[in-house]
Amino acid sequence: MKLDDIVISKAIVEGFYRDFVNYMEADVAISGAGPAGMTAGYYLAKEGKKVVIFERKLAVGGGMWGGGMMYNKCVFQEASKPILDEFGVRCEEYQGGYFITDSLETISSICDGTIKAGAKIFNLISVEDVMIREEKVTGLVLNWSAIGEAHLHIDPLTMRSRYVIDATGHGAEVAHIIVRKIGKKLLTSTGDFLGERPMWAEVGERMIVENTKEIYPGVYVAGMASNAVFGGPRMGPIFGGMLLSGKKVAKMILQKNE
């Protein structure tokens, strides 16, 4: 077969266009394809929900690639091991209740499982605003990440979803957008973004799951963004809370739909 450069280009453009148009309406839109965002997407898609995840970076996985200080091993506590097993991630027990994984295998397995469950991931797309109708977030405003990096004045596009999950990590970017655009109306003690506290793994891991909840009508927070919004400690290079948070937020949205 003789390869034609134009056929190759058309295949890419037409294939992407088809997918992008299809996911301009979804049941759940997730900002951030880190471990919490992908895990949430996996459990929602498994239950038949139409799920789309937008990741502003080239690669998914958030901070998991580098493990701790570029030692590419991840630590998980025992409570999160069933989720790792479900994704097919191999674990080694370091000592009682502590498990270590290869960070690259962990991310690759979670990403593969999430996509095969039916969730769609678009990388290199940033969430730059939210769509609010009748005091409820009903969608996201999107632009290419490169446009923001280049400081180009190019208008974005909008997609609609029934629910939004902020899984953007330490930045809690969707929560920040809401406060910046409509004021201190988050479901926190002050209505404002409270900011994360210093590292404390024991408390941080517990609070990540506790703080996984609705932060504004139609918007939920998961992963490290949960502690950033509600003022919990960061947890450092242990990732079990991320998976547990992702699973919890998926369950909360599924229960709301029952």
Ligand code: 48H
The other form holds:
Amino acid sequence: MKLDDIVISKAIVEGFYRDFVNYMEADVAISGAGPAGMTAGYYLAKEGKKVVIFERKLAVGGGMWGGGMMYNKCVFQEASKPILDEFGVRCEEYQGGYFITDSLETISSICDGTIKAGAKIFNLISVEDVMIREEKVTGLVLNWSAIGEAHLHIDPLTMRSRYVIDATGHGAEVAHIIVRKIGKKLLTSTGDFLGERPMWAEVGERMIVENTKEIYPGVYVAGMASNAVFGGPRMGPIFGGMLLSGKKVAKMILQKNE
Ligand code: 48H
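Can you now output the form predicted in complex with the ligand? The one shown was the form predicted on its own.
Full assembly next; the chain just shown is listed first.
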């Protein structure tokens, strides 16, 4: 077989185009492919939902790659171990109930599981706005991350979904967009974004799951963004809460049964 450069190029462009058009309508659109966003995507896709995840960066995995301060180990508490097992991430018990994993194995296994469960991940695409109809978020506004980096004035494209999950980490970007565009209408005590509190692993990990909630009709928050929106502490380099939060948000959306 002789290789044709143009066939290679056409295969890429047409293959991508087909996927992109297909995922312009989905059941659930997730902003951010960190541990929380991918875990949510996995559990939703596993139950047959049409799930798309948009990730700003070239690589998925968010804040997991560097473990703690570039020591590339991740720590998980016992409650999250069944999720690690489900993804096939190997772990070692460091001491009573604390498990350590290799961060690269953790990310690649979660990513592999999520995609194989049926969720589609688009990298290099940023969520820059939301669509709101009758006081409900109905989809996301997307642009190539490189366009933002280059400060080019180029209009975005849109996609529609029944539910949106803000899994953008510390930045809680979707929540910020909502407050910026339509005012203090989040489902928090003040309607505003409450902001992340100082480090406290024990409380931060508990609250991250409690704070995994709907923040505006049609929008849920998961992972670090939950504590940023609802005013919970950061927890440092322990990642079990991110997986538990991703699993919880998937369950909440599945219970809607729509
Ligand atoms: C598309 C976007 C956009 C956007 C951001 O930061 P993440 O890893 O978030 P979580 O919640 O899954 O995990 C948090 C964890 O990594 C962490 O930071 C911890 C535990 N910190 C504790 C502490 O004390 O510091 O992933 C979010 C992802 C990233 O990959 C971003 O690039 C992406 O979202 N993202 N993608 N459009 N507007 N904003």
